[in-house]
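Presented as structure tokens, the chain that follows is alone, the form predicted alone.
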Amino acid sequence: MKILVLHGPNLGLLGSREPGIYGHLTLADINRQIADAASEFGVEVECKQTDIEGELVQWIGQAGGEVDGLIINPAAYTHTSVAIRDAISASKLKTVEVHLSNTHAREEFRHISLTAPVCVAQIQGFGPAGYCLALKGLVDVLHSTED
């Protein structure tokens, strides 16, 4: 079983932005806590960042076929993109939004996921705990639809 982890818009800035909402774990620290629990939960993780929109609808286009699911944190794209949620929709992947921070606790511009609701689930507020949570709950689903 394969898993593609997307990590969107300035979230290759972790560990020096905003430490106060999302901690001080470099991107680096988390794609090697994701990989651990991987290892854990005997699936293989591919783990990418960028910035760029264009980049994330591609990636999620090209990944149906070739991974079981994916786990997204589309960052500030949650809030904006209709061009994420249709390629999430497209691609037929079980997924799973995560969120570092609690966005219904802040600004409420950010209480909208235009994502949401092509995903399988949601998490978020856990910190980078959320990745291993989000990682270990569609593994869980994934081997459910096998049976």
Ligand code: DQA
Given for the second form:
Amino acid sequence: MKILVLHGPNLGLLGSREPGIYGHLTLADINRQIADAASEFGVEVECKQTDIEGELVQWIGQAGGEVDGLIINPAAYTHTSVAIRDAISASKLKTVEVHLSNTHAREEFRHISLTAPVCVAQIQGFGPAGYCLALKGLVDVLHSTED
Ligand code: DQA
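What does the same protein look like in the form predicted together with the named molecule, given that the last one was the form predicted alone?
Full complex below, order starting with the chain above.
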């Protein structure tokens, strides 16, 4: 089983970006935690980051036939991107949306997610641990829907 993990814009700055909100771990640290969790659950993961909306759309489109599930933190595009929502929907991939922070406890413009309605679940507010929780949940869902 293979899971693709996509990190959206500005998440490459983790470690130095607003550590009071996002913590001190870098994206490389988080990706290591995800890789450790993946080997614990016996699945393969690939983690990628981009600041570019169209690149996320292309990666999701290509992933459709290649991976079993998707974990995505669309970052700011969560609140704006019909294109990413449509790409998730078109891919038919079981998808979990992750946010490090609790977006509902922040500015009002972060309270809306355009992408969450086309995902099987959303996890937010647990910091980097959210990715490993998402992986556990997604692997369970994928196993339960196996032929
Ligand atoms: C975020 C929340 C978004 O509102 C914000 O734009 C981000 C990060 C999070 O992980 O908490 O860049 O997705």
